[in-house]
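Here we start with a single chain on its own, the form predicted alone, put down as C-alpha cells.
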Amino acid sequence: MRTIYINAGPMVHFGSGNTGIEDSLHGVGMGIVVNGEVVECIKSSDELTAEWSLDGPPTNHQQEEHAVFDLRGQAIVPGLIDGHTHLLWAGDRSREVSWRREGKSYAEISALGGGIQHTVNQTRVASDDLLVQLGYQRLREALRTGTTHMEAKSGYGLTTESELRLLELTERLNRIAHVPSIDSTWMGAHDVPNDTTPNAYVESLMSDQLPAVIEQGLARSADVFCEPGWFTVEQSEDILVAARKGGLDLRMHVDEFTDGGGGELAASLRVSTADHAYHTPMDTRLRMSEASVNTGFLPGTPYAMGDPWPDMSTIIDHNIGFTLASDFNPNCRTLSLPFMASLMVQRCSVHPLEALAAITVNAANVSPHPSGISHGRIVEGGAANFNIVDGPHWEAATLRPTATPFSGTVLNGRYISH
C-alpha cells in the first residue's frame, strides 16, 4: 500500500546530513511517495499527479492501492528522535520542588528520602502492568508531540533482577505497534543502593549484573552516572570499558553539576555520547568533538532544577556537534521535543535549523532506528517517519512549547492525526 503527499510547503529534509538552509530546504510543492515503512521517492507535486494520475480515474489495479493526502502547504519536517530518556519508573517526587526552592541540593534532597533512591524504590514494587501502562502513556505523548524514535535507559531498579526487569518490560512495549520505537540502555550504575557501599556495588555490577545484561541480549547501550558523589572516574571507566567488551554501545551522563572529570574520560573513552555537560570545560569540550563524541544537552534539566544554561553559542562558534533531548525522568516531566528546542532558540539564541537538527538527524548518529535504515532524515529508502506542520513555516517546530506543532506525523509509514 502506498500513500502519496502531495502540495507540501518547506520541507526539511537533511538528505546531506549537513545543517546549511541551501544543504536542507526543498521549495514549496513537493511530495513524498511512501511504500510500507519507507519513503519510495521525494518529487516534485506536478510529476506525482502526472505519474500517478492523481488528478483523474487511476488507469491500473497497482494504482488503485494508494492513499493521496494534500498537504495544502503545510510544512514537513523529519521525525524527531529524543536522545536520552528515562522511560520506566513509578511513582511521584512532586515534593523535592519545595525542597529545592528551600535551598537543598540534589545530595541533600537524596539524603532526605528523595532522589533516584525513592523512585527505585517505588519501581521496584510498582506490577509490570503498571509499568508498561505508564510507558506506553509516555509513548504516546511523546508521539503526540512527533517523536518517533526514542532512547530509553534502566537504572530505577538496581538490582540484577529489577534492571533485568525494566529492560524486558521496555522491550515488551518496542514490540508495540504505532508507538516510537525505542533503543534501549542499560544503566545499572545510576546510583547506589541504600543498603551497600559504593565499591560493592560496582564489583555486584561487573560481576553480576554487566554479565546478566548481556547475555539478556536486549540493550543496545551502557550508561554511566559519572559525577562526584555519584560513580567516580576510575569506577565509571571499569564499568564502561567492561561494557564495551561485552559488545555494548557507550553513553555517559558527565559534568552535571560540577567538572567532575567525566567529559576527559568520555574523550579518552570516545564514547558516542557525554550527556549533560553543563560544567564541562571549553578545552574538554573541543577534545570530546575531535573524539566524535556527541555532547547531549538536556534543556528540560536546567528549566526544571535551575541549574545554568550552557553558553550555547561559544559551542556553535567552535562547530561542536550536539543533540538536545528531554531527560524525562521524575524531576523533569516532559517528554515534548519542540519544547526543547523551543528552549534553546527562545532562551540560548540557537538558530532554529539548529535546534531541528540536534533533535533529528544528529539524534539519528547517536541513537539508530532498530532497523538499520537511515532515519532523522527525509530521504529515499529512508524511514518514513517524519511531521507535518501545522502552517507553513517549518521553524514552528522549535516554536510551540505548550502545543503540538504537527498536525500530524507519518510513524513507520503510516499517518496519525493529531
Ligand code: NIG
Given for the second form:
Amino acid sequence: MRTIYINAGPMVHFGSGNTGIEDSLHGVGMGIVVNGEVVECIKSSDELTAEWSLDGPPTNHQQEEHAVFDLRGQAIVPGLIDGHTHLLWAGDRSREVSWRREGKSYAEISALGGGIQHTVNQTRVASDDLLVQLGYQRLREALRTGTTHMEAKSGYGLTTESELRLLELTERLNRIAHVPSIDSTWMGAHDVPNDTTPNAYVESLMSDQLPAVIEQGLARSADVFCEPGWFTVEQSEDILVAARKGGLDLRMHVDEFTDGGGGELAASLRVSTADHAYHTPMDTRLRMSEASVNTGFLPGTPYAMGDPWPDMSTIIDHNIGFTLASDFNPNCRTLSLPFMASLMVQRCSVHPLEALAAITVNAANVSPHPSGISHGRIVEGGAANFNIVDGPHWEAATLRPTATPFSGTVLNGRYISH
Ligand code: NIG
Ligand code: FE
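Mind giving me the form predicted together with this ligand, seeing as the form predicted alone was just shown?
The next block holds the full complex; its first chain is the one shown before.
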C-alpha cells in the first residue's frame, strides 16, 4: 500500500547530513511516496501527478492500491527524536516545587525523602499494568507533538529485580504499534538506594545488576548520573567501562549542578552523548567535541528548576554538535520537543534550523531507529516518519510551545491526525 503526499510546502529533509539551509530544504511543491514503512521517493508534485495519473485516466500504476493526500502547502519536517527521557515511573513530586521555593536544594529535598528516592518507592509498588498504562499515555502524548522515536532510561528501580522489570516493561511498550519506538537504556546508576552505601551499591551494580541486564539483552545503552553526591568520576568510569565490555553503548548525565569532572570523563571514554552539561567548562566542551561526544542539552530542566540557560551562542560559535531532548522525569513533566526547540529559539537565540536539527538528524546519531533504517531525515529509503506542520512555514515547528505545531504525523508510514 502506497500513500502519495503531494503539494508540500517547504520540506526540511536534512538529507545531506549537513544542516545548512541550502543543503537541508526542498522548496515548495514537492511530494513524497510512502511505501509501507519507508519513503520510496521524493519528487515534484507535478511529476508524481503525471506518473500516477492523479488527474487523468487510469494507468498501470493506478491498479496498485494507493491513497493520495494533498498537503495543500503545509510544511514538512522529519519525525522528532527525543534522545533523553526517563519514561517509566509512578507517583507525583509536585510538592517539591513548594520546597524549592522555600529554598531547599535538590540534595536537601532528596535528604527529606523527596527526589529520585521518592519516585523509586512509588515505582516499586506500582503494578506492571499501571506502569504500562502510564508509559502508553506518555508515548501518545509525545506523538501528539511530533515525536516518532525516543530514548528511555530505567533508573527508578535501583535493585536488580526492579531495574529488570522496568526494562522489560519498556520492551513491552516498544511492541505496541502506532506510538513512538523506543531505544532502551539501563540506568541502574541513577541514585544510591537508601538502604545501602555508595560503594556497596556500585559493587552490586557491577557484580549483579549489569551482568543480568547484559545477559537478558534488555538495553542498548548504559547511562550514569556522574555528579558529586551521586556517582563519582571513578565509580562512573568503572560502571561505564564494564558496560562497554558487555557491548552497551555509553551515555552520561554530567555537570548538571556543578563542574564535577563528568564532561572530562565523557571525553576520555568517548561516550556517545553527555547530557545536561550546564556547568561544563568551554575547554572540556571542546575536548568532548574533538572526541565526537555529543552534548545533549535538556532545556526543560533549567526551565522547571528556574536555573539560567546555557550560553548557546558561544557553543554554536565553537561549532559544538548538540542535541536537545525533553529529559522527561518527575521534575520535568513535558514530552514536547517543539517546546524544547522554542526555549532554544525564543530564549537562547538559536536559529530554528539548528534547533530542529538538534531534535531530528543530530538526535538520530545518538538514538538509532530499532529497524536500523535512517530516521531524523526525510530521504528515499529512510523511515517514513515525518510531521506535517499546521501552516506554510517549517519554522512554526519551533515556535509553538503549547499546542502541537503539527496537523498530523506520519509514523512508520501511517498517517495520524492531531
Ligand atoms: O536527568 N539528574 C538525574 N536524573 C533526572 C532527574 C531525576 C529526578 O529528579 O527524578 C534528570 O534530571
Ligand atoms: Fe536525565
